[in-house]
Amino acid sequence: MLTLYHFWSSTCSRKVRITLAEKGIEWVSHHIDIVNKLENLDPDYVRLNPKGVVPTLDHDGKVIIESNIIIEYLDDTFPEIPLKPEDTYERAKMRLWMDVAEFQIHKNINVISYNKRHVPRVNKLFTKEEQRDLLKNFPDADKRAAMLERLENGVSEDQEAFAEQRLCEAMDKIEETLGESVWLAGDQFSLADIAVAPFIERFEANGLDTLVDWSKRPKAGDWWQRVQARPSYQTAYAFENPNA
């Protein structure tokens, strides 16, 4: 039995949940609210995944954290439907392009998203104090130590300007790579293209027309709208908040 832990909005449960839509695997939910109850925070939760955030996954009591890992895993378990590419050189294309997607566009939309989307959020639920309180609780020592670096002292323009010349950098990419083969990691769709897609949501939710202009960026723009029309893709983005 598959049991994913994720939240229904959080980039990296999508990836999972993109994954597993792909290769038709059959998954049991557990929803865990990272908002309004913190449930990423319960002890149970924790001794799951140390690091206190989503998704995690249990396969028959293995228990997988990190989506990057995680999907990988489950194309390694599950190969019937392959999401990485056969040849040598283009899988290592495809790892690249998840550590592209992990370390350079989800951590520079994480820090342009604190002031759009975080602050607003988490100031309605909690005073600064309580805010504290919360995360010097926080498992992930290093995760700990910048969100509450980050509560005291903010995200500047500055560093939302890099953040976005990175997030620039990444697109940039993105086009010249579209422009020799018909995904990321060449003519299959893989793991790169899954690790990648649900960022460029976060680029429009954030509104950051920069990122997001394709007429600036064709390619680009055409490889988004075959992601967003794989059956995949609409199934991982139709789970909604169940706690609405």
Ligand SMILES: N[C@@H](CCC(=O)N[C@@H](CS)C(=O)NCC(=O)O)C(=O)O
Contents of the next structure:
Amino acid sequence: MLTLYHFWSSTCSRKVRITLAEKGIEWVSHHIDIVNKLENLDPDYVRLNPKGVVPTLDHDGKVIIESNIIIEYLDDTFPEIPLKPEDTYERAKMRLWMDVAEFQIHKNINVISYNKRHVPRVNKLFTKEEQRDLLKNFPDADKRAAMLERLENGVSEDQEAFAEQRLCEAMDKIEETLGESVWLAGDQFSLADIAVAPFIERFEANGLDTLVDWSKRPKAGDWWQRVQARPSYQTAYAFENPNA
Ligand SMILES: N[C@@H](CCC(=O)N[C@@H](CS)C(=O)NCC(=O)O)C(=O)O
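Okay, that is the form predicted on its own; can I get the form predicted in complex with this ligand now?
Then the entire complex follows, led off by the chain already shown.
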């Protein structure tokens, strides 16, 4: 049995739900409310995911964390509908895109959404003192340090501008790549597309118009339309907040 611990609107959770839908795999949902209930910090959950984040996959008692590792595990374990290129060079490119998704795109969209989305949401729920106490106990040391630093000093306009620049570079690379192949890692839809595309929705949600001006990057715009048209994308995004 496959149980996915996930949050309805988390991009990393959506990556896994797209992969499950592409492959037609049955799974059981265990929703973790990371916003209002902070269920990601429950000791029982942290035992599964020591970083205190979603998603986590439990496959017959085998626990896997990190969305990129989860989607590759799913593809390795259920190979009937492959989401990795046959060619080993394209496979390497796919992994590079997965790396870009995590260490360039996810990292920098987090910087940009801090003032716009994170601060207003969290300030409604907790005082600054409560936020400090919560963060001091955050399980993942890197995230704990980064978030405490942000809580005390905020995110500056310069930091936001730098983050947007790094995202622009990623978008330029997407545009360039799609001039060479139909999908990001060759001519077949792959885990590269699944890892990267859901972040475009975050750019839109954060009103990052320069990143999603498709007249400037038409190939990326076409690719984004093609990803959204896939039933797997629609299924993954149709998962609604069970606590609403
Ligand atoms: N590298 C991790 C990142 C996971 C992550 O940052 N998850 C976010 C939601 S997209 C989370 O759980 N945040 C909870 C929190 O920061 O309190 C992955 O890809 O699985």
